[in-house]
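What follows is a single chain, given as structure tokens, in the form predicted on its own.
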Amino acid sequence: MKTDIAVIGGGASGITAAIAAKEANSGVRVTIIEKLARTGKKIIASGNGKCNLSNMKLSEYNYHGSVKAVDIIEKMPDYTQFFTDYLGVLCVSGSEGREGGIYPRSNSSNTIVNAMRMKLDELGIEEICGCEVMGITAEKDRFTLICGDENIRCKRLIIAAGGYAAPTFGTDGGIMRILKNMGYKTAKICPAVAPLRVAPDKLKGLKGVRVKGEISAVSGGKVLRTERGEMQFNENNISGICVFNLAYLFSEYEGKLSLKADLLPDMSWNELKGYIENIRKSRGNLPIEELLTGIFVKNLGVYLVKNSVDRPLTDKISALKNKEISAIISRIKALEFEVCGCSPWQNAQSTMGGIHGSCVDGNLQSRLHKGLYLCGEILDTAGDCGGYNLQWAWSSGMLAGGSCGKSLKGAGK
């Protein structure tokens, strides 16, 4: 089979790239090659089915990696221009209480996918689904995609195949491995926007606990980043959006990264001390396992006391000494866990690492193979949780697709 532009990957960046390529050059034949039975499946699952498609507060702080995502995003149409003006999707901000998050007015990701599929049909963009690309060969003026029994030849190639995260949606890193074999440099790869693993024995008694607070990633005594939000303690990991936004640091600080949580960030040390001293007086005859039941759920309160003082939990609260109260306060204000790993790829929302920024130019064209463009998660940039990764997918897809389509103008068939 032959086509002018082949797009590997029918996710957010791939569909957007295909649309942008056709809009930039209506005379070219554009074909999406998708591994799964249908395009857009990962979009449908995004935002718990509600599609957090962007964020009102986009900044360099929210993106990490060698590709300068914000520089590209700022050059591309914003979500209003793309989704409302172009695709006809009404959008709102603040769904689910997430400040700054942008969602379709319908509160359903199907609205986004349906609008994009209608645009694909309108533009006459072809889709070949259930087709896995097993290899890529680059010739002087074209590329050949090796797809089982049939090869696909194209003049231009856009790679939007994602990274390793969420492999059930076809993003298992297969195309990344092909590109590495073709000479492309990759940054260190690990899960991002994911829970962080800690030793199970350190979490004993905390499984299922949810608590709002402030959590920091720390290495060598230096605070790398601090987030606020709800933390969730599981059998062998700590989860929650605030933790997800720290996961990208694991790639750089593996083996020397800790999480330090302040479970009462809105109370100072002295305020907390005054509160507990008052409890010592008012609940003096109760067992010390009840010391913190006015602040935390029972099992969290017991965990904090048990891991702070060396005495039976049946001792009376009035028996606590000042140094023991100080130890409990220290535990509340600086509960620390060593990070021993990231969660598996199936629990990650994005990939940290990917094709290094030095491999592409300002239009996301490959510096190694002219006519090959890359966009989305396959590139070395990872955004925070909250619509940042989908915004990167749309913006990079627009740039790569538009640049690719324009490159064929006047090139002839």
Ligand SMILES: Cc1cc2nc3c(=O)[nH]c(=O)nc-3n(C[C@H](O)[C@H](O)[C@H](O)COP(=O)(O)OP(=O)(O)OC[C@H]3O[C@@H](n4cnc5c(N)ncnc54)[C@H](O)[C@@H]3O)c2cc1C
Given for the second form:
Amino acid sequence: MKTDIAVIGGGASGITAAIAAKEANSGVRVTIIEKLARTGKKIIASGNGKCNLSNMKLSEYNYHGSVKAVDIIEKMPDYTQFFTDYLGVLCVSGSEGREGGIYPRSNSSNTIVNAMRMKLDELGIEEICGCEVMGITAEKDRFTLICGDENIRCKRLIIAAGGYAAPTFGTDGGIMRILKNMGYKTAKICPAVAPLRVAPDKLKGLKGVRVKGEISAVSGGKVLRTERGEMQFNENNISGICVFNLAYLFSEYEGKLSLKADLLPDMSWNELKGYIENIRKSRGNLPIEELLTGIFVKNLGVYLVKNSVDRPLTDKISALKNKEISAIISRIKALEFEVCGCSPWQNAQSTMGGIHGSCVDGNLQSRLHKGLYLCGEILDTAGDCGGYNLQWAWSSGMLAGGSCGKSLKGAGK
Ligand SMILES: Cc1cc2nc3c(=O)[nH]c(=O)nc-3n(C[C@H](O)[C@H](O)[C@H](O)COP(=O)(O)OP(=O)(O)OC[C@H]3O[C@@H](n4cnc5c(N)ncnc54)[C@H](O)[C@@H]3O)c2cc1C
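Rather than the form predicted on its own that you just supplied, could I have the structure of the form predicted together with this ligand?
Below is the entire complex, every chain and molecule, led by the chain shown above.
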């Protein structure tokens, strides 16, 4: 089979790139090649089925990696221009108290995928689904994609095959490995927007506990980043959006990263001391396992006391010495866990690392192979949780697709 522009991957960036390529050059044949039975599956699952498609507060702070994502996002049409004006999807900001997050007004990710599929039909973009690209050959002025028994030849190639995160949606890094063999430099890969693993014995007694607070990623005594929000303690990891946003640091600080949580960031040390001293007087007859019952859920209160003082939990609160109270306060204000790994790809929403920024030019065309473009998660940029990764997928897809379409003869309607 022959086509003008082949797009590997029918996810957020691939669909957008195909649309942008066809809009830039209506005379070309554009074909999406998708491994799964349908395109857009990960978009449907995104944002718990609601699709957090962008964020009102978007800056360099929210992206990590060698590709300068924000520079590209800022020069492309924004979410209103693309989704509302162009695709006809009404959007709202801040669904369910998620400050800054932008969602379709319908609160359903299907609205996004339906609008995109309608646009693909309208533009006459072909889709070949259930077809996995297993090899790529680059010749002087064309590419050959090896897909099982069939080869697909194209003049231009857009690679939008995603990263390693959430392999049930077709993303197992296969194309990244092919590109590596073709000479592409990759930045170290690890799960991003994911829980961080902690030794299970350190979490004993905490499974299922959720608490709002402040959590920092720390290495060698240096605070790398601090996030506020709800953290959840699980059997062998800590999750929650605030932790997800620290996971990308694992790639750089593997083996020397820890998490430090302040479980009461709105109360100073002295305020907390005053509170506990008051409890020591008013509830002195109760066992020490009840000391923090008025602040935290039972399991967390017991965990904090048990891990701070060396005495039976049945001892009376009035018996606690000042030194022991200080130890309990220290634990509440700086509960520390060594990070021993990141969670499996199944639990990650994005990939830290990927094809290095030095492999592409300002239009996302490969510097190694003219006529080959890259977009989306396969490139080395990871956004925070909150619509940043999808915004990158749409913007990079628009840029790569538009540049690719224009690069073929007959460009422009
Ligand atoms: C559960 C979940 C929820 C998320 N929620 C949000 C959210 O609300 N907001 C947000 O900003 N981000 C969210 N993300 C992240 C976001 O969805 C991704 O970063 C984004 O979809 C990446 O787009 P992409 O086009 O680069 O890659 P993908 O969407 O991963 O698409 C790549 C496509 O390429 C196909 N493919 C791969 N290899 C081959 C091959 N060899 N041959 C043919 N096809 C191939 C895959 O099947 C896949 O369809 C979420 C991720 C997950 C997993």
